[in-house]
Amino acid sequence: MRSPALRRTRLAALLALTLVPAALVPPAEAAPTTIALGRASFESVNYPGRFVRHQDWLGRIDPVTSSSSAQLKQDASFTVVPGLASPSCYSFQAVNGQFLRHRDYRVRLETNDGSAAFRGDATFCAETGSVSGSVSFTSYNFPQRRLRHRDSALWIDTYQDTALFRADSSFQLRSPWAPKTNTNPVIPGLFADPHITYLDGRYYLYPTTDGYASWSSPSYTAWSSTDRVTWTSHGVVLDLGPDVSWADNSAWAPAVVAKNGKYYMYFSGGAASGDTAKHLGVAVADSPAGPFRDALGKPLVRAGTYSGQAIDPMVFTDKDGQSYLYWGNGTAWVVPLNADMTSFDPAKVKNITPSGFREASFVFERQGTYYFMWSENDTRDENYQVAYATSTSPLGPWTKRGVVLSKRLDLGIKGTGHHSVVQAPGTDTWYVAYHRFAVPAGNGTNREVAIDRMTFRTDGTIVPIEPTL
């Protein structure tokens, strides 16, 4: 569910659309379309060889060729990401990490401030273009206006039912002039708190949707892959508000586990009343790709029941089939789950808080050793990092071993934390998924998801993980 302010903006725009003259309404044959996520360049339909680019922060179309400078090729390359205001639309992120947005109808490049206004201004919905294979983009919050070039400058202009306007507002997606060369981020866009797992022969990622002020995103998406490199988006799999009666914002840090022939998503959400408290809930689905539905109609762990915030759930299932729920911010809690996976005995809740613990519990077992991992410091701090402890039991007691994942300033990598771990089936090969400040222009609410190898010494301790670009 969108924020009230953004919903009002969208409604006003839709009402405005009903009031414009018929000649200004897009033709009936214009239809929504989809485009591929990832790096691309956009070529003008009626000026072949001219591409959308930014110059001095302003959007325009200019000639780009194989002999153009490296800087011009970068300026004409964008990453197509799920729309900041709506995952069914699109946003365009430049190589420098900023986004194309319109302000006073002029298209320019700016840093995402997380506000509803910015997200709406930086989101464009795709429609079929004027020639075969081309695409047009309507403004998310002014749907009667389209992205078009006028005197080489990019604007969002009110639709005109003319051949010239349709051509000026149509683009061909081309291979990027500056292709992505780094492994990370593994999924395009602003995401954080990734939970990675292996289900039904595929790897699945369930991240928090980032880029919202105060981390107020209302929905979760799912992504899957066979090789941890190429990821398929399954779209929104749980949308607070429509899908959850007791929460409509702050969809934070999910975790998904398979049990009883079902898939359970544990998640945090803000109360629909506007209360800032976060509650922990559980949703269930018949497929790891969702859709998930609220299993209880109420929180599984209500805010204030235990010290610290009721956030960052994680479920570990031991070899004997017993599943354990971990959660907490400031205090780390664990409890055995009942067989139904949606309840537990409050008398069995245990405090296992280690020194330095902030949030993001994660537990796994390897060769008889249990590993309890967590994040330290604040997610807005470049020193956000991952530490761990070991035990002979999923309940502890735990022996702290130290920090294993932290920033790497020589590569501009900051804020490495809120991780999860997955084992490649049938091997002793392990991977860690985590978020970091988006490189190069990210911060604590503009984060991206990375995956790197995790290895072990002969004594079972974890070798410090090197974050990579």
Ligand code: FUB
Second form
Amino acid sequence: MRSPALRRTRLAALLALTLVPAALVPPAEAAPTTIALGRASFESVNYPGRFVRHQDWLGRIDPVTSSSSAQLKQDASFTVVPGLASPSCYSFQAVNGQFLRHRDYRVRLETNDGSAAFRGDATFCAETGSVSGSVSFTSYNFPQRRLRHRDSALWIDTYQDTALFRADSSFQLRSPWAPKTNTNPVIPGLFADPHITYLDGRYYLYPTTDGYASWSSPSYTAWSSTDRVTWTSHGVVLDLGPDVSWADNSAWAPAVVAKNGKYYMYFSGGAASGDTAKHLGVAVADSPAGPFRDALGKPLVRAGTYSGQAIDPMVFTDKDGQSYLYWGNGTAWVVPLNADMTSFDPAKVKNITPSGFREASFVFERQGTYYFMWSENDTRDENYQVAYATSTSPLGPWTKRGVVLSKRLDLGIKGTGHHSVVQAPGTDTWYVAYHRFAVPAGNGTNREVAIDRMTFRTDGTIVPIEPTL
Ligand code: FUB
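Form predicted in complex with the ligand, following the form predicted on its own:
Below is the entire complex, every chain and molecule, led by the chain shown above.
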């Protein structure tokens, strides 16, 4: 789902496309296509050896060879990420964290301000290019215009059905001149609040889609992996506007759990009516890769029923099969879920707020000890961090043990929080997924997902986690 304003913009642009003279209609052989996410370079079709690059924050095509400087190779390398305005299209993130966008039809490199205008201007939809294997990019918000080079400068120009225009607007995806060397981020693009879990023989990641002002993204994606390193996108698995009658924005911080042969996603969403309250809902699917559908047709926890925001749900299932729902911002709540996983007894809701608690509860059990973890400070603050407590019961009482994950300024890593934990099956090896300000150009609404090891001392306490690039 897109915001109503964006949908209107896209609709108007599409209508404009259908109304333009025949000469502007793309040729029959141009068809929507897909390209791989991840680091790539883009070579001109009609100027082989020239690659898309940025120089002085403007897009160009220029020669790049193996003997080019490291800086030029970086300038000619981009990470293909899900489109900031639509995950079925693409955005191109430079090594410095900024995005290619058009402004006044000129292609430039700028920092994502989260606005709908920026996201639209920085999103391009892929179509087959003029020669085999090549690709063209239409502007998301001006679909009659395509990314093309003219006098070596990159523009979005109105489509012309000529051989020259088709060649100027076609590119071959090549191996990146500057390959990714870091382990993190593990998925390309701006995502936050990762919920990692192991289901049906695969690791799954369910994040918040980030890069939106006020975290207003409307939809959730799912990703899966066998090795926690290479992740496959399953696309949008829940789209609040069309899929949930009572919410159409602020798709924040999901958590997924398997039970009763089904998969339950707990999520929060802003009211479709436009009020700013966030409610907490539950959706259900037959596969961990979705699609998920609203299970109740109404919130599971309505905003205002309990103190703090009704956000950041998490479900822990104990060894006896009992599942517990945790949630909250400012106040940490827990309640045993009924067997249907979509209801609970309000009389059993318990306040378990520890000192320093802000949000993002996460509970797991290891060797008879229950670990309750949470995030402290504001997600826009570089001091956003993870702390934990332990107990002999999933309901507490809890003993606070301290902070285990925080910024690492020597590596430029800031705002490490809203994490989740997964155990490699059959081992005592544990991993933590968390978000951080995107390195290097991120902030509290431009975040990315990292995974690192989490280890325990012999007394069961957690060794401070080393955030890595
Ligand atoms: O991503 C939106 C919100 O930011 C989450 O719900 C909070 O935990 C914080 O990460």
